[in-house]
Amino acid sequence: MSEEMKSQESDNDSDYDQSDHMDDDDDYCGYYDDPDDLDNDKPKKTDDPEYFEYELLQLEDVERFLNEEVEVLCSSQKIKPSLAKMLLHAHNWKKEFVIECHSKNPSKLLVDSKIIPKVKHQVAREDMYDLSCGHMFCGECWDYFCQVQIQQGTTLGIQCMANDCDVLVPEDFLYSVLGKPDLREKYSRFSFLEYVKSHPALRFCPGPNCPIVVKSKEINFKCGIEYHAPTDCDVIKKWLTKCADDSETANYISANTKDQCSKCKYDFCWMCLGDWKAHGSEYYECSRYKENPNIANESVHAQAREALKKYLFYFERWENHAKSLKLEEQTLHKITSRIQDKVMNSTGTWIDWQYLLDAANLLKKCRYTLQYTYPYAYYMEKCARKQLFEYQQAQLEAEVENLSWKVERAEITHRGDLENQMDIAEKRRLTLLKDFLDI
């Protein structure tokens, strides 16, 4: 091991003064005094609010798992596999619910699931084909209709050809009228993908062209959007919709109200663009939006301006952290490249410098969580819980920026100091998630 590494390791026990970064707010001054908090070792996986049990499945394993689900329903209710698949898909694979409803009133369940109609049309002819609704069409028409639907990407949602009839086409009926083998194979492949997407415990790996399916053992997957803790699914959908609707307004105002000098050495806060010296003890107080307490008594126009001001406050911070994540991705690549050079020059091994990569990855992780605290805060009602959330958010903000500063200067920062800051930042992040993440 190099002398440089030995020197860094000798400083692992150096103390870190947290008092410089604690808020003066008396309401929460003892919040982190619990002996189970910052002074402990790194948290175990079972203590992580984001941790859950899962297994990775190959496609044949997923097919086996889905077939087992179908078989349970078939055996219990004495129905065909094609009908069992339709019922499970229509009700998000809730076997117990489907079994209970089918046992009580099978006709109502089949009507609610769009498998049979409320009223059947009786027009029987030997050379015609019909679904449970009774609408008759020739085999050639059914074949052509199903071909068009499959080519357009519709599989499990194919409905009867009759106007205003929403009865679904069963799998076995479709196979009986579909003439082209290649389209049968395409239907089988697409319908399998739909079954996986509709199952609450299954998700395809988001990696490009990755065939692995993740199966959760404890919780159900929900919205399918990128991970967004601590913001819940309904809130993040509202936020993303609002950002899409108001993005032009936000971008215009942001572009025309900010001025900064690229030449002088003026120190400013990148969050609020205010004088850094003016922050004083109110360290990262600018991450907290100060609402007008009398806004309810103002005019409609004033309320509209206040609403826009509030949205821009949170949107700008959301965007700033998104931009920082891109910069930190570049920092990670630079660190990786420098480590490769060091290893090639026999200045330590990959294991010796792994802590630098760990620090860069943790910074991205903390920054990502911090970005998603802003939609959460935007929709929170003003109350004591929001004050606590904003306090923890400000603490995390401060430690993330401290970590960012050290990561950018990782090679000249003592290893012990950097690892200590990593530990503090991660525990701030986990504390916030434990208190506000709803699983």
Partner chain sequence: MAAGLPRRIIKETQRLMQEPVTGIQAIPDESNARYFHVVVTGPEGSPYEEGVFKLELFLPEEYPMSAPKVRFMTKIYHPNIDKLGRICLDILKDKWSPALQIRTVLLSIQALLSAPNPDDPLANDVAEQWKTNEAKAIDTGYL
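Switch from the form predicted alone, shown above, to the form predicted together with the partner chain and output its structure.
Next comes a single chain, given without company.
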């Protein structure tokens, strides 16, 4: 409890900091880190599918947390801490699993975790040292071997020196043979990083050189790629690889596709290039890709064309939202300086204009989610669920465009109107996520 209080306190501190020099602080980089986004009351798990409880830990806190985990295993199984650490690391810190296996069949668990060998080598020598496998080497060799391994970046993965022996070197053995203090320090630092990486509930903050570790209280962290709800980890990996592979082709095609007739002023939808008037009330029909129903009977060539068309369709929308997101970044800057001007001219206080910033941030957040709906839709099987998804996507798309329009014209839009639009857009976003985000 006191832990949580502390992390919240530091949260508020940093917020205060940020607002203090808002105008020269342009590295605002999170879409989801604003604690008082829309409502001031804390969101509950039931109405926000993206919500999860977490705390931010300093390195010492992480160390303490890991040691507590180790301690639980030590006392329940009566084993040494260094052994407990190895077991937990080998099984991604699944404490219950390790305890269960260790109480059932400890030697099998130890063999599987590469801590003891399948067959022990039996030549004892007094002046030499071995791991549990019995391969004897002199202390000088062990020392030098460990030095070279650490310098090459291996820590928890250091194995016995013998050929074809994969028994791991335990921490306490390593410290007993390793002489150089700087390498001991390096080992302890690197192995700590390894422990954090192997723990499913811990993640280093992805900001460069940030020492903070995020600890999730209920869910496990997954892939570590940029946030990509509602698309799941496997799909986003596939999509990103595909984009990297095909991007040049896509660029070529978009570059060679006619975009606009400047002469006749034909009012068109910039997505499907169709007549804007025909879009009517369902004007965001064109976020939905219409497959050729007769495709199975077409030639291979036509099928390839269709596949490319389908990919480009989704890619273009994905790409457009990515570009718009960059533009929203500029909007945010403009709004910041506009607020500054207004406050200087005594038209309202800084607090009065905060809603504009909130609107711009919300727009970014909604667009971000919208961008990541396209890979999801691309890989979805054609079925009723896909129809529902694309319907909700179209709804969100429409509201995001409305919001974007109103944010751009915030001067003449009524504050109530804008806040209403914010609410609608966020509700659409949450509805979509609630139905389609699997955690």
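Residue numbers count along the first chain shown, from 1. Take the two forms, superpose them, and find the largest set of C-alpha atoms that agree within 1.5 Å; that set is the rigid core. Just so you know, these numbers come straight off a predicted model, no measurement behind them.
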If we fit on the core, is the Cα of residue 95 displaced 2 Å or more between the two forms? no
Per-residue C-alpha change between the two forms, residue 201, threshold 2 Å, rigid core fit: no
Could the core-superposed CA displacement of residue 139 between the two forms be given in angstrom, to one decimal? 3.7
